[in-house]
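Here you get one chain, nothing else, as structure tokens; it is the form predicted alone.
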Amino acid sequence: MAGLKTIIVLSFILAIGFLLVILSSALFKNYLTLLVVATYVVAPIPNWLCGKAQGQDDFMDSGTSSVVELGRFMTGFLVVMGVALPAVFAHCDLIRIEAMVMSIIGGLLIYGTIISFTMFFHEQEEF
């Protein structure tokens, strides 16, 4: 069971991630980097939905189903898009390199915090 210190640390890291993404857009007066926040917030949703759709009631099913694999693929696609989108914007000179770096680091902190929250506060199902 995660305690209060875990919540405080993860909240602090999440705030730093949001601060980096917001500063990457506000300092350079180009708000395209805010799209990274949307991709990292939406990224865990396909994995969560497909995990719920799998059905944990089959005792003999030891392998992963194609629904779970689809959820993992879509989550991976969104995470890679969160890193690649600022890189493409910087390559096309829509944003500056500094904004790209701040946006990527902030986005990875946001996604890592979301995943850490789900890992620390995941309840184990009892039979």
Given for the second form:
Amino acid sequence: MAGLKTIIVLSFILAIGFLLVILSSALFKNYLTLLVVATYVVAPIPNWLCGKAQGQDDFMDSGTSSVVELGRFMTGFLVVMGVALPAVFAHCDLIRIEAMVMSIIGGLLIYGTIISFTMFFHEQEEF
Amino acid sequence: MSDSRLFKFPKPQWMNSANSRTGGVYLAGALFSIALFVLIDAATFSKSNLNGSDFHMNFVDWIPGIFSALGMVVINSIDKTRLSADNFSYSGDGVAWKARVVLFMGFAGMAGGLAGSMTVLVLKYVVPEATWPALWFGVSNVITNALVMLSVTSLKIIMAHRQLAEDYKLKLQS
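Please show me the structure of the same protein in the form predicted in complex with its partner chain, now that we have looked at it in the form predicted alone.
Everything in the complex follows now, all chains and molecules, and the chain you saw is the first one.
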């Protein structure tokens, strides 16, 4: 059961990510860093929606693939936003540097879990 | 393609692959995000308690960024196939001409945004002799507009290559 091990490891990493983000907000009594979680949870949604929008009529894929590229553009935007938001907060003295580092690492762990989970499921769908 | 080449050096092969095209779109989104957050950082810093100077960002500092973003939207909403005048089905209605006018307006908006950001930097911050933490408001404006321009460039290169790839696919099908 390689799949079960992967799920356990992924959920472990997800829990560590959430732990880091929640610690970064709760330790310093400043809950702005929770926005990072929202950003990374929203990040895969444009890609998914636009993939569905293209899948409706892929009879002739002229023009519809620009919808997919819009989704990719927004995903790239949101992923960088997840890193940029704590950096902006830390630079403007809204949160502390330690909170910034913890929330960035935690957010990247959460996003990495989401991405590897979807890749894992896509691999299963093909067979 | 190879016999109608314009430049001496051929285009590198890796630019044509699907992966680099996908990466280019992600890169454009990332660059636009960095641009927006550089500007937001300056605005937040202006409002935060670290800003001890008399300089503050107000709506004037946002105008170049708004122009750049509008230009980006205009440029990317043009269909590339309408631009070529040797497309027989569209040459009669003057669609290519209209498309060029709209595209010109988009590029003018972006160039105006970049020039406007430099104007704001010089007139609002350099001439009244702002020192570093306040000078960042003007510098961030220039960085933002330059990054939006880079993002559009990245998208445009990608689109041109997608067009080539689609033409090639059409040639193979017929």
